[in-house]
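Heads up, the chain below is alone and in the form predicted alone; it's given as structure tokens.
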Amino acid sequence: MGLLSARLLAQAGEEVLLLERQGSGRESSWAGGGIVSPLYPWRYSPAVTALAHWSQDFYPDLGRQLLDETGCDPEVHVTGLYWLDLDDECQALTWAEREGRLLRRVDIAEVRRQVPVLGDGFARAIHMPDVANVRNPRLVKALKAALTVMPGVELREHCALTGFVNRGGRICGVQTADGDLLAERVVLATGAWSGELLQQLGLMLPVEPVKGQMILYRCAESFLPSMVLAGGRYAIPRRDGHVLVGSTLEYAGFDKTPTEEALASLKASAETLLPALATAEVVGHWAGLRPGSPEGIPFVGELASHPGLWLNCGHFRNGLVLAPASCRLLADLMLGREPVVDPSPYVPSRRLAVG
């Protein structure tokens, strides 16, 4: 959110100082799976759907732009996605017809022809052929590389925000260990830490850390041709053959420690979906913190109670897929342009409480 917001504002001619408490994009942006779709898009509100649809259509161009500018390919990889044995399959198909999205019921025999490594025991499937995944660590590398050569942009890593500069009721900067940094406007795009930071202003933002653990397998390039999802767990193929399996959903505060229990659970899910993974090498196991929020609806806009302070946070499980639209909406609002989507569902002040 921070990298892409900075890029869009700088492209409009704004001077931007981007602060990162560690390395850029190394939190949930780095840890997630990279599916360019909500896991179950029909289960979300129109507010999430509006951002997701705009972003999904934008991602191919974003990938090409970043590759041209930086030489780093985010790998926007269109593989399609099979959902298996859904309880709400009819709801999914009704949603797709209403929203004009290509989603159809397919015979399980067709799925097995397309995905020969699929495990036994699955009876039903629906398929969306145009769903992509992005190699999110490469996406954030490309965004960082693009920002470093843009005029009017400064990136300061390992510079943590410790507080806000409040003058006459207006937020006009932030406090850091290196001193106060002043600005006309401040954008808070701090993911799972956003609620904690706003407590300093007496505001109760319902954003909390939600831990997710993932594992990565090394496989042949042709092993898995499509994403598959069953029982809340998914497998995502990368272009080089790596297969990512996730994820857990844990309310454990800010603890990001990977656990053996989660590893065993993820392996069991992986081997149910794709039995051949039982003999594949696990090359990674990690955890990240999602910015959990009510209904997964992000907070985008200026805080009426604290002019000068803008939010772009609280995207829960859909930060990657919502980012282009969310950041474009933020830039539109900050620059006084016609917003790309109706901003009213994301207005922060309507959903905050004063502590």
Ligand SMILES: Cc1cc2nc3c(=O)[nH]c(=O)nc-3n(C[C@H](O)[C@H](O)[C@H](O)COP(=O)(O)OP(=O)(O)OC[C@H]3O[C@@H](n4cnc5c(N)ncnc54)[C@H](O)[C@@H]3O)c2cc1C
Contents of the next structure:
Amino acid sequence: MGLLSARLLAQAGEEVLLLERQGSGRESSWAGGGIVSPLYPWRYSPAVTALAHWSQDFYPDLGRQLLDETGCDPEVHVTGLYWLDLDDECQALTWAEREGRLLRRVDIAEVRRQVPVLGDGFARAIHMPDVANVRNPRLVKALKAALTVMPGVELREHCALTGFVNRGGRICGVQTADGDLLAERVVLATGAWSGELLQQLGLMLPVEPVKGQMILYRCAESFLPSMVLAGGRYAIPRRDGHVLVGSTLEYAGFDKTPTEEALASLKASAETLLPALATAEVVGHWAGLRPGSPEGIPFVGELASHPGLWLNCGHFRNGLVLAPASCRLLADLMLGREPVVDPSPYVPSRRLAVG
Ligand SMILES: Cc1cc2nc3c(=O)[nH]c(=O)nc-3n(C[C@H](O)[C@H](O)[C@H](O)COP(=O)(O)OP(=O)(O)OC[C@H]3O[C@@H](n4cnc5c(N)ncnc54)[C@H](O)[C@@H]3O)c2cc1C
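Following the display of the form predicted alone, present the structure of the form predicted in complex with this ligand.
In what comes next, the whole complex appears, and the chain from above leads the way.
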């Protein structure tokens, strides 16, 4: 959120100083799977759907722009997605018809023709052919590369925000170990750490870390032609054949240690989905901290109680798909432009408690 918000604000001619407490793009935005869709889009509120749809339409352009500007390809890879043996298939189909999205029921024999490596245990499927995934570690790398050559942006890494400069309720900057930094406006885009940081202002923002573990297999390039999802677990093919399998959902505070239990559980899910993975090499296993929020609805906008302080956080399981629209909405609001989506569901003050 920080990298993309900075890019949009600088593109509009604003001067931006982006602070990052470590190297940029190493947390959730690096760790995620990169499906450019909520996992079960029909189960979300219209607030999430509005951001997701705007972003999905924009992702191919974003990928091309970043490749042209930096030579680093975020690999927006349209593979489609099969959901297998869903309990709420009818709701999914009704939602898709209402929203005008391409989603249809498919015979399991057809799925097997398209995805010959699929496991035997599945009976039903629905398919969305236009869902993409983005290679998110490359996305953050490309965004960082784009920012470093943009006029008006300074990216200052290894500089943590430790507090806010509060003058009579107005936020005019941030405190860091290197001293105070003043700014006309401050944007908090600190993912899972946002709730903790806002406590310093006596505000209870319901954003908490939700750990997610993933594993990565090395496979032949043509191994998996589509994303597949069953029982909350999914497999995502990258263009070079790597297959990601995720993910766990754990409330374990800020601990990011990958565990043996999760490895075994993810491998079991992987082998149910795609039995041939039993003999494939697991080349990665990691955890990230999602910025969990009620219903996964992000907080985007200025805090009425603390003018000068803006939020763009709390995207929970969908921050990669929601990012383009969420950051565009933030920039529109900050710059007084017509917002791309109705901003009211994301207004922070409505969903904040004072501690
Ligand atoms: C396993 C897993 C799978 C996922 N899969 C998907 C998916 O398929 N599709 C999807 O759309 N989303 C997915 N997500 C969710 C998505 O990754 C997140 O919603 C999104 O990355 C959040 O972005 P963010 O910028 O808010 O947070 P982050 O990427 O975590 O960035 C926050 C940044 O703030 C910095 N920071 C924190 N505190 C400070 C401080 N005090 N000072 C300075 N800097 C600070 C951090 O170092 C970090 O760089 C997944 C997440 C996980 C963990």
